[in-house]
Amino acid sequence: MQLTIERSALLKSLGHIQSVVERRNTIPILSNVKLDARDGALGLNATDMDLEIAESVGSDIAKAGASTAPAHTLYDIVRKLPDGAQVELSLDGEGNHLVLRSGRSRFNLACLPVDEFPAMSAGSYTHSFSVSAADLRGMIDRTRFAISTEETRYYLNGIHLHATTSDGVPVLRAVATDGHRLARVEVPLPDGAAGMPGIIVPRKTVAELRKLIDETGMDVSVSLSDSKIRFAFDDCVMVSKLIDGTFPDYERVIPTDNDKVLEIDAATLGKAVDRVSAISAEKSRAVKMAVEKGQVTLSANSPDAGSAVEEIEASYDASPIEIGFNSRYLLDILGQVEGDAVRLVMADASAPTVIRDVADGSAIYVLMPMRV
């Protein structure tokens, strides 16, 4: 293997690709990269074996060949080289050292071989389909609040995605709970998604499809089975394993029936909860509303610290309620309203409680209220 590559394009690839290396690994081939030079482009590649980025960077490739080496020593090396510099890097003769030459800098580098690399087989997608970035940016945004971190129900720890009709119009669905709130986005379904099979993609996927995500304005290209999900953007790939499991039968835990209806703006309400709940018990962080025309009253109890309340003005015409939500929860909800005002649809102080913001129909969120 010899090549020649602008240090930039190399560094930019090497940022994307290091941050799925693992900082401690007790599998050596973990920490590496793989480099496969061939074709006019250097492929890099990296996995923790849950899920692989890989990226390709046009290069000028001297002799065709593949090594592995260490990922963030790679990083760091091309990251302190100076700006608009050439790198070389070529293998000594058995294999071994991985060389990296740069102006008058020259750096040897334990290598592994390749065929120790964990393979991401691709296997055959069975649905393709593309999607705007913006699309793809905000169902995750919208969501992954409301992901699960319990191991036990270890198929809520993703963002449940699959084709369905809403209303009758066909969409692509988002959805994710913790069993305390559930979070539904949906998006028109692409061309080419109709009849995916219905999958969950793993938290870790997640944020670093969402790092991904912020770098590219294009649409991304999703390729699904039902074991693996593959997003590929501009040069850069990247393939997951999916939690092998059941989403839970999540329509029916949205309540359609409620009938008491509260409308109010969105960052008052934010804030307000957010001042009263500085009074209450630490861990449940439990605010009261008390819902009645035209006005809601915030409170919040604790036994040492006192009490607090607020009043917001709000438009509401059914009989009143009292009702209790845990506040960082609802907090978090709020955070995801964009439009102005948001729409509260309750039906008693037990029942799951509807909010959506009244200016986008396409996000729905599910909350379970507090005993208070």
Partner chain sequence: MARAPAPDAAADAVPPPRANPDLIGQAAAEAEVLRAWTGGRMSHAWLLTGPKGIGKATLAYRMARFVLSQPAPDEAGGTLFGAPPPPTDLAVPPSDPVFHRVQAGSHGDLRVIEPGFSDAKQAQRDLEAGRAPRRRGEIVVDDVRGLGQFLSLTPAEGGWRVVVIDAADQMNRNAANAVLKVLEEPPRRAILLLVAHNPARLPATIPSRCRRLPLRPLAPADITTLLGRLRPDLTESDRATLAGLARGSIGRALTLARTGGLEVYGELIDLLGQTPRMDVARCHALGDRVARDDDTWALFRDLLPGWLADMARLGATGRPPGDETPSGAAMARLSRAAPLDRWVAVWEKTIHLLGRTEAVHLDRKQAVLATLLLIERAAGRA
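This is a predicted model, so every value here is computed, not measured. Whichever C-alpha set is largest while still superposing within 1.5 Å between the two forms counts as the rigid core. Positions refer to the first chain, counted from 1. First, how it differs from the form predicted on its own.
Once both forms are overlaid on the rigid core, the distance between the two CA positions of residue 89 between the two forms is 2 angstroms or more.
After superposing the rigid core, the Cα of residue 41 is displaced by 2 Å or more between the two forms. Superposed on the core, the two forms differ at residue 75: its CA moves 2 Å or more between the two forms.
Got the form predicted together with its partner chain; any chance of the form predicted on its own too?
Partners and other molecules omitted; one chain follows.
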């Protein structure tokens, strides 16, 4: 194998690939990236056995061949080379070392045999459809903050994607919850997605996909089966196992009979909550909202730090209510509101509150209150 490639092109692809590779691996080959040079392109591939990313990048191939090299080491070397540098990659005589030359620098990296590199069995996909990168970004951004990190409830460690109907209109819906808050977002159902199984996309896959689609304006091709999902766009393909579990019936926790409606400027509320929460206890970050006609009074108390109070104008005509929230959870939701105003629909101090962006009906959030 021998090839020459521009540093920025190699760095971009290695940046996508290397973040899949875990820093600590009990299986040595999983620390490596597979390099496959043929037909005018260098193919790069990395996997952790649950998630695989493959990408190809144009390069000047003098001699076709394949090898594997330590992913993080290779990435660090290329990252530290000067802008505009040409990078030459080749194998030494025995094929045990990858030789990287650039300008007056030369690196020898230990290789592992390419036939040891695992391939995630492809299998067949039952459903395929395309979704715009903007829609996919929006669905991920507005739900991923609610993904649970509790390993015991593994079926909540991802985003639940499924086809359903909303007011008679077919939609593709994304839902995430950790038991304290829930986020539900929908987009019009893409062609080919009808009848797709309900799936749970793992948290790491969601994070890696979000990084990758940041740089594309293309539609993303999605293929899925009961156990795997595949995303393809530009020169990149990502295959991931799905979480093998049943997502709970989330509709049951979205209240439909809350009757106390508060409308307030989202940015003003967010900044005020952030200020007042600076005083609250580090662990709970609790903030109390006293809501009455025309105004909201935010307060926080800490036995060590003292207390804070702030009043904000709001639109509210129901009976007064006092309710407490985890400020971090509330700020996570307010951060997703793109319109000017946010609507909080409450029942009492112990019932879940429904939060919506007044300007965007496609997303709904549910937040459990806390005792303050």
